[in-house]
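This document starts with one chain, in the form predicted alone, laid out as structure tokens.
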Amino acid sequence: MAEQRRYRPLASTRQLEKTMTRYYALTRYHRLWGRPLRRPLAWVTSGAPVELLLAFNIHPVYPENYGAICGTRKVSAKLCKVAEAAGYSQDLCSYARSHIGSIMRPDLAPMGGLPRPDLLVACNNICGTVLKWYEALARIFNVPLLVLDTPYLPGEVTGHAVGYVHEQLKEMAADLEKITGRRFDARGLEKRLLLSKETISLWREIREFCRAEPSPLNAPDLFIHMAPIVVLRGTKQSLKYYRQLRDEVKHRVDQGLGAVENEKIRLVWDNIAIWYRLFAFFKDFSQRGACFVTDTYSGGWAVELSPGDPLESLASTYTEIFLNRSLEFRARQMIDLIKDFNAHGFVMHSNRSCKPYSLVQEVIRRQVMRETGVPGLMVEADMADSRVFANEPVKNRVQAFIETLEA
């Protein structure tokens, strides 16, 4: 009861559960909608241009989101062991190992695993591991694999980089025509982009509300309620949901209601959530009046769609994903968030699984502390594999960090 008074839950969570339950029910029974390939099912990476798939009436499913579900339900460690016993290294991404383990042992997996895909779509703008992960899936299921290669951006986005991705999207559209037997519908793609654009605007607005003091949302809220913009991007369902969430968050701001009661400390989070410790980890902060008012992770889906020709818009937007950018870009992003949201410090999750996200964090941490003057804590863990989480050392470091902020 004491913690309930410290942390204010969102009423929209009930609608979120209904929305996601419906999505996974449709995923499970998609073949009942018509002939098996009338609406194919694609497994896609989280940085893939899903609007193009929706324009071909393809149902997208995200193994990474499923990996987060496995982590939240605390079954990732068991599934990872299954994959490791089959020869997959423990050094691989825990999302990949959890997902591959769920294919081998669906009896251990949430919802009995994901339905078999008709095709696979991978984009390396967020991670290089996905390419080998999806190559393994293509061998397991003997289905087509489409890959979108985005060049790393050491500086500003260039016309050459966007043009390179644009040409690949044209080729992908042609491949999808062959796979589905449908013609590319540019107007249908425009409609999907408009839905995505409006949904992104709502998500940006929701995140911006957290500039208010006290903040209407805390990090667990952002991590949980980002699910529809990931798996239902470009759909009416996602748009409807974020309108409801926006209204509730706005009401909190208008009433001066904070996610954490008696907010005293404002923090920024960097990296993917620690799913198996989501509420337990942040409880140590909220009990001391500390609220994570923004983060870099859920902001990855708040990037506005570029204007112009639909395929060019997709090329530009998905090339600019923040994990495909330079160290300097990411440091500046953290600095801007700390200043814009009036944060007193930041916490970085050194995520054993996600190397692109984590390897340069210490350099970023030092630069951010130097330029902002606020302290930054590094916590070592993994997003899904609970075997690498050491509770007592982490708890001690968190407590020492909070005491520094309180001094």
Contents of the next structure:
Amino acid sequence: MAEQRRYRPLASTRQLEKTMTRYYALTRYHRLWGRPLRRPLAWVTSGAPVELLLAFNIHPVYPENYGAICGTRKVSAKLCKVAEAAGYSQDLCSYARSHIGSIMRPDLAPMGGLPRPDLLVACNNICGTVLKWYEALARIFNVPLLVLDTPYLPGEVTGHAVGYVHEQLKEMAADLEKITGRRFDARGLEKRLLLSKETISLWREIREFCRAEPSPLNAPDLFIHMAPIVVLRGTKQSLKYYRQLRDEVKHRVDQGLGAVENEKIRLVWDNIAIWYRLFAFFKDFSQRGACFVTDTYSGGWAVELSPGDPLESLASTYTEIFLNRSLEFRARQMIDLIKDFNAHGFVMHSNRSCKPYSLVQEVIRRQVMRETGVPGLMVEADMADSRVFANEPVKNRVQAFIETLEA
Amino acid sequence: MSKPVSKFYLGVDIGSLTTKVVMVDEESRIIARATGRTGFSGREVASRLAASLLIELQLSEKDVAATVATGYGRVTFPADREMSEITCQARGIYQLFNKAETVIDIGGQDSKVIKVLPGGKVSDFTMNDKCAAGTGRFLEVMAGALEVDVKELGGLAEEASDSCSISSICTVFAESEVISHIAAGRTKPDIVAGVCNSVAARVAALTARTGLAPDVVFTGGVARNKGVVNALAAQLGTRLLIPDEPEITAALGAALFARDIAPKNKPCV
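Can I get the form predicted in complex with its partner chain as well, since the one above is the form predicted alone?
Below: every chain and molecule of the assembly, starting with the one above.
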């Protein structure tokens, strides 16, 4: 069926694939180079202070990113079932279930599963699930687990919250000295922070370009092209990649090229992507000229590092992550995005997996609608477990929502 | 014989349980309607119902200037345009109750609350999650367990003296709750009242999300069930307006949209 293409592909996607393939190939063959180079492999949560690990020459690997890969490749449901059969509740995060399932049945898993970790690093700034998930991993592999506890912020970050996390980071550095046999290298950490800082500012710049009308990028672009800033944060490879992407996006803006043909409706997305239907889901929007010009999820990696000495900067940066903050903060964030990006509406993915992200959405939705006057749609789904997705009801709501915007 | 100068507009609503067709004239008046069980092929049922309307009105297909389809089967029907039933519902209700600001619709597998702006535009809506609790299907399952016709539920609920409590929101678990009430010797009216309260509670919770602004109109087949109507009115603490034919309002909205999109100068021969 020949269908008219309404979606403009990015040339940088090739470089993205190369960057990510190289990272996962290095990861996969870590057993060949990790030990001789004394570079242990750590499984880490997406909000872990990775610059500190990089300063110890640790190779970080992200089970959450892997969960997204399982989702995109449509194998999550299978892997989740494996974990459920082993006793993990269906109500647990589908990244956790996919990942645990991939450990039990590597034959079903993309890339044959992730390579064994030498240590585990979990930070609860993104959710509480990671604590129990990583405890389970520590039992399975019998490797050290380092936990960074970031207190929830009901308001602005406080001195004692930063102090509390700072102390833990010092302890973590001492633990990492023992585990890696290397001395803590403050200069090395500063170098890593500098690389992160530059990459973050490029990612910010790229996102800011989407204020243009038409927007040069749509949400699926953001979700796909965020991969390097997640798994290669604090490295030269991600810096190099985002320079190229920035140039391409800037070119689009200069030429007035939009991601979606005939952009008529501008929307903001909230929550993690629906990985197993990434394109199919957004096609229902792009076909009717609706473009998601920005989102809260991939924007989580565009937050500037806090000032201060390296460990202090890490302490406040990783405590101030948006998922660790109040409903008021989150509502304000949505309102600002809608105003700054001149959006006509917003869509919230009520993600069954991600409780801290989803539980407060309905209250935020009403507050944002009240303050901005634009409509907001709630879609119930899951980021990776496709069994939760009911296609017809979702399509129905999406259509009604677009009709409302067109009226 | 038909009048060749008049034009007519058809709205087709293929729902999960029932298919509804409505024909309106140039003045937006309902001139005919028909309903049937959707069954396996909603498209065939809709075509048959539409054909029956034409016979009843002594019209031919050419007299129908435009058709809009809505409901779950909307994409299967060869219409000039398909629209979501949320948009159609709001439009249909605005035609009947122009002061309505909230529409509560309980259909076969959906329950939804729509906030309507003046003019019949949708400002917000919420729907039930992927779950049959609080829908017509829920009532059908419970009627099955009680061995009564779903149409009798309303009358039975009014005879209740001490309503049972149905606490589970899952249709399957609620059915087993009903069965245990039967086993405990509770009367049918008391159990039915409990079932109606349970549906009303689900829908009232949904209403709390969008907020409740009068006038409130209750539509969908379930609006014929007095048990649910009374329970919902009591739980929301408001009066509910109910159309004479509460199941055809989305089809009416579709017919009105058909009137909007029809080419104005197309001669009808």
